[in-house]
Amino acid sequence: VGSVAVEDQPDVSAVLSAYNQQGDPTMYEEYYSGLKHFIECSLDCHRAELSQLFYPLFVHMYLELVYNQHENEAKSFFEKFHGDQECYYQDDLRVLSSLTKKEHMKGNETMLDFRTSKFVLRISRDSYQLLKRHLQEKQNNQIWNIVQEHLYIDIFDGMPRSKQQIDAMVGSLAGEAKREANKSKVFFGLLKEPEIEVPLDDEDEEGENEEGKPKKKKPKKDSIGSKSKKQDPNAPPQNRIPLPELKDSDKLDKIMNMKETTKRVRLGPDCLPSICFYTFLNAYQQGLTAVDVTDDSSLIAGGFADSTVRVWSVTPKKLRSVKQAADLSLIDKESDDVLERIMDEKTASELKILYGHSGPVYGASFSPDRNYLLSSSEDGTVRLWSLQTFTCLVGYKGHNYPVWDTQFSPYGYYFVSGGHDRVARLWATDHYQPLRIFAGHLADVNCTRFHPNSNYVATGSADRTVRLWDVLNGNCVRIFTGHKGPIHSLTFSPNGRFLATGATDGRVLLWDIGHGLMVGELKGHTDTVCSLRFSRDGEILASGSMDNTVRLWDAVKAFEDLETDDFTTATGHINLPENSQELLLGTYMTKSTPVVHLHFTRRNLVLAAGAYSPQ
């Protein structure tokens, strides 16, 4: 194992030795201020674009001085220019200011990554020519070397972008995404639902004797629950990845779901959902760190900082586990109610506590069939629990560091986890080893979500990017940049076309997956957005935050008139309307409870959860 770990890391000395071709250390300030003067005096249209160079050049020049042990020059360089950097780089600059010796650099993975991955800037051809001419006339080789060695300049033809357009897209640890990164085809459509006959309700059966009546009623019943009988042109082939077969119990559940759907409330700006808040009281000793609710809203699970997972029944039905083996042998296996008899009534309760983790539990996810619960923890493991026996079935080991999130596929069987080791892993419940490793983020993977068709996984990271990965081959097919802080929440729209993401910057960004474009920005939260969820038909987006509020947004309006022409896609000239106020349908304050989780029931009631934190 030791040798494998070593190979994964780029050879530290090789990476850093790129800083050997140094210029005269005393000249660095002059080089940088010369470039700064040139950019600030250039025309407005070029200035916005060329200003993107300030940050990556500042970091590389500073690291170069530190690496070559010019500590005083490095310190003076930092003090002179760090104030010029954009405010969203504050956290990076704090890390940077603590790296003052060559030795410090070797242990800092983020800085090593900054060194190995090229910082991406998107600049129009005119601005680029201007820069190149200036640097070559000035014989400013030091800066030109860094530009060629460490920056990837994605040049496009056409108008330069405005400051506003650039600001919307930048801010991640490695700059923007190359345009190539978002070009590959993504099958964002939904898979066809299996044909399931919905049995008639009792009240429909009165018409049985007159022929023709129930026949008329039946197709009506069916049409509501079967949105995707036709093949969606953007859907992946049905067998693109192997998905588990439907069991009889799954079919019954689908029928229940369809019946609930007929009673679903149509939401919209004039018909907002009610919100029911589950407040975890007295959780200050345990510390609530994760929540999940089953799709049918019957169970709620909480992950806690005291290493426990607790499962509550939210309905009057208590949680029962299967009887002990000795008692099971006494049961008549042929009896009709054998499934009832195997359950132990004596130990039925509305709360079960699952012990096994040895660190705070940061992620929890119920399987779609409600037989299993996953939990991920600081102890580096993901555990699979049986909700029949309330015991741990498997511990999945692979992440050696904290696992921040885990989620079951909408079809069950597969699940995804993401952690401090900067990778996400795809697992199947019956394999000890991961099936896919999604590597590419430059910092922790904080949140992981499956696309509704289960062919893709989205990950949000502390490197301030969101990536979309193909489950079939493990490739990264989309990179979304624009958040100015670590990303803590993700959700796909029910039709599979859009993704909403929330971060510590308090913004919720909306993305068109097919075109690989940012299409909206919802401003209003004043703290980290930790939960996002679309209503069942996608009319409303709910966001929950550390600012102790739930906000509801008009998703239909946010996505309605999108300009996704080829030019925009090719250059990233996006013009986001400043319409957060029009899209905000309501803000709901809690007394003092950060909103950890949001859920829409099958009838479109919002359930929210969090732990009361006395101020």
The other form holds:
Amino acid sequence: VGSVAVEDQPDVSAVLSAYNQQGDPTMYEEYYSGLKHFIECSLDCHRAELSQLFYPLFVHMYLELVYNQHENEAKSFFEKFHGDQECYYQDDLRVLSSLTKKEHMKGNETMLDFRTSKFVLRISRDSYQLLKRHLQEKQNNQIWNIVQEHLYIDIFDGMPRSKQQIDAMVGSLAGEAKREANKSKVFFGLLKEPEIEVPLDDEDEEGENEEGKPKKKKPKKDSIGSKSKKQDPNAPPQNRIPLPELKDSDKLDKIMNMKETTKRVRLGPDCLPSICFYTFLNAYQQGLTAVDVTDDSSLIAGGFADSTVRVWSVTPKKLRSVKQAADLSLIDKESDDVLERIMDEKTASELKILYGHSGPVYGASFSPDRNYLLSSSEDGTVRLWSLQTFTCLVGYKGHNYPVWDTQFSPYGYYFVSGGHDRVARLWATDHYQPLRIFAGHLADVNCTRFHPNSNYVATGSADRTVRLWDVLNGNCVRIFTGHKGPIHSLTFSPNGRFLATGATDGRVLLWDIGHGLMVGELKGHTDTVCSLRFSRDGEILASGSMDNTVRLWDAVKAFEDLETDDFTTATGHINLPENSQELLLGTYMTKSTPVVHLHFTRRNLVLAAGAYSPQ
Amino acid sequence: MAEEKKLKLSNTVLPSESMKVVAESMGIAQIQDETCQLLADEVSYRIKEIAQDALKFMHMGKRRKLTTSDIDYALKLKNVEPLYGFHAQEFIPFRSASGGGRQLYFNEEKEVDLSDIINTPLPRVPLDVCLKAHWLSIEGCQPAIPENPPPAPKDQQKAEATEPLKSAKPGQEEDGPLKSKGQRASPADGKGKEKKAPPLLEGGPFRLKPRSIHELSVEQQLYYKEITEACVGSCEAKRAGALQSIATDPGLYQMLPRFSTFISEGVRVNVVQNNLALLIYLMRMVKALMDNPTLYLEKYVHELIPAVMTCIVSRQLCLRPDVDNHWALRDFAARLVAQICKHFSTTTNNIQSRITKTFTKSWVDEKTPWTTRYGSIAGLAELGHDVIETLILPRLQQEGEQIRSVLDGPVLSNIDRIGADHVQSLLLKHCAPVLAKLRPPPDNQDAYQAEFGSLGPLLCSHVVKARAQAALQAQQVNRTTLTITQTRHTLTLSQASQPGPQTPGLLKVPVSIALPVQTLVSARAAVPPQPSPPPTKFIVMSPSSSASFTQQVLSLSTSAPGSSSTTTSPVTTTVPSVQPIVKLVSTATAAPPSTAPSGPGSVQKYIVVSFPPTGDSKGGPTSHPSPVPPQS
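Taking the form predicted alone as the starting point, write out the structure of the form predicted together with its partner chain.
Zooming out: every chain and molecule, the one shown earlier first.
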């Protein structure tokens, strides 16, 4: 099992000293151009694969020159060859270009990333042999040393990959994922739903029929019922991780959910969902940074740059706090409507503001039972708020640096957070220290999401990889590479099989979790994809972006004909169809309002949210 | 990706001189160059590092603009104290100072008197964050409401109109909404099969152009009814609102065919009935439609041009051609046609040449009545200097003879006299500036007489005046242009309340009235706020009682800045004509009490027209009015 669990940060000077052995600084350009010439003259089938070497070699040679204080040589080396690198390395190159002195190398994260982790390349055996022969013939020890020490070449047998295949998978800070990193088994199935007796409401049923949507209902309802009762072969054992027990109120909510499910709109290319857009007005100065909507779509929370969290009720039911202790003692605890009596009618309002953070609030998440709200902030804390008293209950400290995202587990109790300290942490609401620390990302963890079965956590990072972590043991079970920019949004499909991720480059990538493969690429957005969400039945994928659009994609078609034959799964070499335009079902422009959050209601209505930002 | 590969990265470094300046400011006088260089390298590196971190905060804050607080947070990451005092949301006004061969940029910090701050009243509390819901899409179709961007951007409408094949190509981002519209329609009208029937086409290179739906929703029907009624109704305030709505509302795309038909039918009927007021209202509608930034009228010009042309060249537009000012309507419509030409004339539709031909033909004909003659010339003249030069100037002599024969000859008909007089002043007005540019000074009466015949002497004096004006303008250009540039033409019609059966359906506006520009849409909470240019207000004031006036038709207009022929004159050409005084007042100095609520931050412009007491200048028909301050 390729686990990259908790990795100790090696001593900086020890890492750097690996660069001590050096050749003639003036020869570096010659070495590089010699290799470049060789690769460009090699056969077409090998050229694409060997071209992958350019970038890591370029970086390491440059760093060696800088480390050994050959400033001028380093500069001219950079000037000469940085134009050859693929455009998606531009951001890293920019960091590199400012790094011109040995002193700068200490404490530079990008540089350390390069040193502490071997850059992974996937090359076919034939191409590798070709390279090896060439380097040995030419006695090019400098390059051979770098290849040996700083690169990890994952050799596979079979046909060399094409340029497109390579381009689809590369782009991350540390190269591709090793093949064995994605080999472990993932239980991506859904947990069995607890059996709840649904009191058949005859009145309700009749009411439905009057509305003129008869007959079809019943079989659909049965299918939903039966699906949850059958054990999914891919599902983890029910008690793999301990989950909180269902309370009575949870059961009531589940019943509500099932009732709503029967009224759900069947979506498809011919039946697109309606989109209701919640615009945050006058929020440009305060800066809307995060939004969440409860599962039943009754509450909306907004996190703002002015450190506040605001909770709105979007139903006629207003937000009320519980009465003061003195008043509570006067209440007859035996009465039937005690839950109603404890609420203070005087505090009823549509909006509650939660004060407590001391920095912009970058993440917000409601608990599934709507009693709590989590918020994560620049001040390095995650706070748990009670939605009964509208006060802060706990401040979870541990990240020390800005916490970019947080999310409750779909079963409550657990939550995950990820931040600038490059780790994601798993917490339980009743522990002030994290239960797990998921370390391995080479840059900020930008977004975190729970798998629907609560056994896994996916994280998207600025190192342009997506990782899937096992909540049980903290192992990294999947590393997905292919994004060309920091990842800003993640979502699991409702059946747990697929993952969709969006990045600053405006592309959305689709992944098959079971096989550990990229299965689709959705191009269309022109700016960061901030939010992604599947419809409740998984037919439609909605994406919202900084380019002020909401786009709807045909998820059924995207996952329809997957290449999941043995060869593809074994090698991970996929051919992505260029079908973004066919999959795009609709584009909806907003009026200069970036789409920060998307949500499907239980009846498959899309709720989108964002702050109006005048140009 | 090969083409994107060429990226340019350069390592910019702060100049070492700035290190010296900073050192000096800290009291270190002697600092070695080498040290400066080292410091500059180091500082540049650190600044870049901080900038890169600050970008991270910008991205996570879901913004596209880096703010000072992002930099503060980035500094905090590095355990550096933030820079206090930079809280401007927009930009920090750095000032530059130079002296002693050095350039210095600094943030000007003024000394603040605390007592001032304490004593000034508190500023208004900023509006609190609030939440507003609207439909971005209903079953895949985006409703045309002010909260949404215009359904079909003008560029797309243009592309559709001019390059129909191109816009139907798949892969165009813009056809998203349209495409889904088609999809919505298919199950709705039971023709879903039709779409699915040819599976051969699916995914192939063909894509059928989606049918556009021409059914209006109930709301749209109501809107259409309200708007059209207000446009031709009797309440001027309502009309102003309606026109404003037509000129700015984004969702009118679907209603365009209706409006177009409404206008062309309206003109057809009202020309026959000689209903001048209604014709004016309809032309103002055309103008409003043209002004709407979200509408592209290409597909409807075939209906609009005949309507507008009718208003230019029709033999009779009003019941009493000797009294009513139909000339203003002709002028206004002529400008409209010129605008249409400018926007929609292409090499394939040849609109401009066709229009020019029509005008020339009716002008050249000897038997053409003076009204039509006037319209044709006005239409041609508005098309620009080139047209005047090539088509009007060569005919000046001939035309002059005709005019003289009417004016100096035996009085056959008063109407003819008035017509000829108008044609003459029109020719003088348009030709003089052109001639002023074409002919080098000095202007010789005889030379003009020789070249242009009987119009020569008058032309000469006008050219002289035009030159003087041009010179004056050149001097005053700084003072006047700012206040006068307006982007909209407006034709306001006001008249004295006058007993008489002739003006049924005409609005009755007392001469002294301020017309607040209200919008119908403003009643709806248009949120997010819609940016629209501040409406120009025309305030008509009268110092004396209005009883002595018969009828006044004012046309006030300015053309778009940049176009050369910005002659603007309130043309009052009724028999007892008076001279109006037009003043431009900016709100900054004097705000009239009757100001309508104005958009924040926009400077409002007022044109105050006042009439001097009657009897002041009761010139005959020959005296051409308006010693108006030149505007351009």
